[in-house]
Amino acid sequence: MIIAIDGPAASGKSTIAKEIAKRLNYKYLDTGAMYRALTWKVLKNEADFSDEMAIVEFVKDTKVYFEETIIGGKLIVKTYLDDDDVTEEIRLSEVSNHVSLVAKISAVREVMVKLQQELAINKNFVVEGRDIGTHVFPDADHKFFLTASTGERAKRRYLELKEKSHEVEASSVEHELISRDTIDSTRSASPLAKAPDAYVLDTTEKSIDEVVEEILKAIKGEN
C-alpha cells in the first residue's frame, strides 16, 4: 500500500508522515530529503545552479539512500549521500534557499521519480514530498494533502532552525517560503499541486496528534 502525502514547505508532511509508518509499521520516504541531498552535492561541488546540464551529471552520479531507527518511540531517519550522513547538512538554510532551483529540473525529476518508484512499488510506504499524488504514485492507495497558512509555516520554520542553532531571522524564513512556494507550484516539471482525490488537511490550529489520527481514520475510512 502506498500512502501519498503532499504539501508545501512546513506544513507538517515530514513529521505527520513519519509518525504514520511508524504507527503502521510502513517504511517512510522523505522525496524532499533526496533533492536536498543534491542540493548539497552541487553546493559542495561549487557547481553553478544555472548551468542545468551539470546538475542532471551530478544526478546520474549520485547514490542517496535513507536508514530508519525508532529512538525514544519517534521514528528518526539518516540521510545518506554517496555514503556519507547528510542529514543534518541537508538542512541548512542554504540547501533550502536553492532546492527549489534544483527539484525543477525536468531531467532531474525523471531520475529522482524512477527511483522513488523503485523503492517503493509493490510495498507499504508512506511517501510524502509535493507531487507524490499526482504524479509519482497517481495510483496511491491514499493521498493526503497538508497545507497550513503562510505566517505558521513559517514560524515552524523558524523555530526548527533556531533549535539546531540555525541563525536565521523570522522575516528571512517567510520570505523563502514564499519564494520557495511561487517557485515549486509554477514549475513545468511536475509542480506542487493537490491530487483531485486527495484528502485536504488545513494543520495551522491542529496539534500533530490530531492531524494524524484525522489521517488513521480516514485510511481506515471512518471519515
Ligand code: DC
Contents of the next structure:
Amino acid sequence: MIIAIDGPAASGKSTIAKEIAKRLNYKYLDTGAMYRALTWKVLKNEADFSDEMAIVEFVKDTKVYFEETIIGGKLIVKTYLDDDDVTEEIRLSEVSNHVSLVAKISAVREVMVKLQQELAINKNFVVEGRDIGTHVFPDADHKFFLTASTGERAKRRYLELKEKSHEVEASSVEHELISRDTIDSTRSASPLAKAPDAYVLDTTEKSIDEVVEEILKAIKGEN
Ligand code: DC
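Please supply the corresponding structure for the form predicted in complex with ligand DC (the preceding block corresponds to the form predicted on its own).
Shown next: the complete complex, the earlier chain at its head.
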C-alpha cells in the first residue's frame, strides 16, 4: 500500500510522514532528500546550476539510498549519496537555496521518479514529496496534501535550523521558502500540486499528534 503525502516546504510533511510510517510499520521515502542529495553533489563538484546538461549527466551517475533506524521511539533516516552519509549536508541552506533549480529539470525528474517508483511499488510505503499523488503514484491508496500558512512554515523552518545551530535570519528563511515554493509550483515538469482526490489538511494550528491522528483515522476510513 502506498500513502502519498505532498505539500509545500515546511508544511510538516517529513515529521508527519515518518510518524505515520513508524506507527503503521511501513517504509518511508523522502523524495525531497533525493533531489537534495543530487544538489549537494552539484555544489561539491562546483558545477554551474544553469548548465542543465551537466546536471543531467550527474543524475545518471548517482546513487542515492536510505537507512532507517528507530532511536528513542523516533524513526531516524540516514541519506547516502554514492555511499557517503550526507544526512546533515543536504539540510544546509546552500542546498535548500539551489534544490529547486535541480528539481525543475525534467530529465532529472524522469530519473528520480523512476527510482522512486522502483523502490516503493508493490510495497508498504509512506512517500512524501511534491508530485507523489499527482505523478509518481497517481494510483496511491491514500493521498494527503498538507498545507500551513507561510508565516507558520517559516517559523517552523527557522526553529528547526536554529535547533541544529545553523546561523540563520528569520527574514531570509521566509524569503527562501517563498522563492522555493514559487519555482516548485510553477515549473512545467510535474509541479507541486494537490491531486484532485487528496485529503487536504491545514496544519497551521494543529499539533503533530493531531495531524497524525487525523491521517490515521482517514486511512482507516473513520473520518
Ligand atoms: O521536501 P524538501 O523541502 O526536502 O524538498 C526539497 C526540494 O525538492 C523542493 O524544493 C522541491 C523538490 N522536490 C520535488 O520537486 N519533488 C519531490 N517529489 C520532492 C521534492
